[in-house]
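Next up: a single chain in structure tokens, the form predicted on its own.
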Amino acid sequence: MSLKVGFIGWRGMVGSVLLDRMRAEGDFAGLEPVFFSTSQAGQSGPPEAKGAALRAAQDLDALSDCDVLVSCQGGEYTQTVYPRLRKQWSGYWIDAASTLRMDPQAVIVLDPVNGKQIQTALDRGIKTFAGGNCTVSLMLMAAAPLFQAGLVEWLISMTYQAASGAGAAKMLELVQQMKELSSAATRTPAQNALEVDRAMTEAQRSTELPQAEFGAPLAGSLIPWIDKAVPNGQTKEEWKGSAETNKILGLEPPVPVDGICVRVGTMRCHSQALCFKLRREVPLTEVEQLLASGNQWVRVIPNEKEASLHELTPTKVSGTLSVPIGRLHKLNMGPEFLGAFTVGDQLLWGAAEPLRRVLRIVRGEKAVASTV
């Protein structure tokens, strides 16, 4: 029996990549897909259609006719259509907003670190899961076997994030700065480097710069805070760092985790610096045996000039599922202290890799259950 999964907002950039992936892992194969639209019900759909039309997105009987719902279409349709869709379907929700990440009866997932706690879960009769942070997932594709072995006291990230993060209209608009800077540049002199940097500037503050999105001027430059503030001087951003982390590994006591989140002026890569406080002193090599054992996507990068300058940057990673994790070092503040720097992929294992995975779960799980 094959399984109907409804998409919706497989437009966007989360659900393109996501639709992408599902076709080079031949995820399609004995599914049953439905595409839904907000906007365009009864115009043509993609490919996997097989011809039928956009059904609408605000049809509660037509979602409620899926085994599986995946949406990548954002956190007010969650708010909007989930609670009422849930008085009449009991089906699988599988979701890339962040509206649903802390609610008791969903599950955040990322398999690779937290596959037991989704299986569990599925035992129980969960049937509501969510994506995580794009940052948090990232750090723990890389670290979370530190704090799976009990060593991690507490842990500061810096973050480093990608225009992505923020959607696509943010990429556009990054981009369009970068043509705006550049034009500038090359109406100066490019050897005298003064004039070019006065010139750089004078752009950047200009009103004619475009910055509707950010709000701020990002190509060459940088906007030290992202979503909105809570109460306790931190970001929402950064609060999803110790919120999201110790749900998802279900660690109790919960490991305090913090840090300042930056949006810089990349496409698509998040990259974090990070410092550990260990609960004792680790050997190096030890550290990063453990790391290295994580999963398969994961690489320990020695922490030397000419690796980090090759294998560790936002150019290197983007459009792969690779998390490589260097700049591996004991820290002046004493032996228990780690420094790390990792980057990885914002729209793959930060958004639409772990929705895919979570789909080939539970299709497995309905599979099982169709044979009992």
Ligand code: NAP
Contents of the next structure:
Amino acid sequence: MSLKVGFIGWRGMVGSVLLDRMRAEGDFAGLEPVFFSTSQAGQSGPPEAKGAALRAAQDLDALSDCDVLVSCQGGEYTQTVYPRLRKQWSGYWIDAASTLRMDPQAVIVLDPVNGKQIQTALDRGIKTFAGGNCTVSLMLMAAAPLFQAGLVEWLISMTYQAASGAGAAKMLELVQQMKELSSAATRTPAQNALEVDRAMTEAQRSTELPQAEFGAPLAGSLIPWIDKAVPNGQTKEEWKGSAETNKILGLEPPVPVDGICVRVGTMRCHSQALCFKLRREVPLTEVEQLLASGNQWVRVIPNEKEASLHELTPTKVSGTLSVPIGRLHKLNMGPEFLGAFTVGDQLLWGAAEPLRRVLRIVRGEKAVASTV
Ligand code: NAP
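The block above covers the form predicted on its own; next, return the form predicted together with the ligand.
In what comes next, the whole complex appears, and the chain from above leads the way.
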């Protein structure tokens, strides 16, 4: 009998990347998929629905009929539906939202890093799995071996986060802002940089620039604040860096992780500048070997201009599962201080891919090699 898997939030950013990846990897074979919607019940679903109408995502009985539920719908939905559903249903819940990540009964999934923890949890009867914060997952895909070798005393991560991390509407607003700025520039003689700059700045400051989503211009600028404030001066995004890193790796005592999270005008790749304080002096060649051994998607990029320009950018990485880490060098602060820079597609390893893979693991399969 095939496994009945319900998908909620499948038409959003994360959900549609998840479905694309499942198609590319042949993951629908042997599944009986059921598609839900909070707003379009009764309408048609994707091709895999084979003509069946979308079910209402608030219908607890329809949800309970599934063996596994995969939700990419968002935190509010999880908060409302999950506790009520759990009173009548004991299936597997796989979720992109942050709501359940710190629940002691839930595991944050990133199987190339914590596959053993996921398997142990399954063996113990744990049935709730949450994808991690995109920035944390991408940092760990690149750098987990340093933590796992017990080498990290603390980490500062300064992030450069893409618009897609905030959802589809924000990506579209960024593009709209870009269009407005370039049209302001094209109305100005192109050979005069100062005049072009003046026209661009005027367009950025204009009340006509669409900014309902971000609340500020992002094109040609940046926003040094992501998510809401938490009491100690951090943002929630910055708080997640420490909380989720330590939970995913099961570190005890916890390793301090902190930094400043910044939204920049890239579409779907997050980048991070990392400063590690190592517990001891480790030669760079050893660091490089450790990092390269982490998983099959990480790539250590030589700390050279050409390689950094061509291999270590959002443009290169976008739409791929590759996670390059480069700019590796000892910092002026001393031989235990290591600098690095890493880039990753936050819709793939940052969101959809860990969910896709944990669904396969729940189905009892070993994670398969990916084709991207
Ligand atoms: P999203 O793009 O805003 O989609 C969420 C839901 O909005 C859709 O499933 C759909 O649900 C509804 N929707 C309304 N109008 C839509 C339209 N025109 N097109 C598509 N969907 C529409 O949200 P998301 O960025 O995928 O994020 C989903 C969850 O994943 C959130 O909890 C988020 O925090 C988490 N997450 C996101 C990322 C990321 O990179 N974006 C990374 C990690 C985790 P109905 O069919 O029910 O209407």
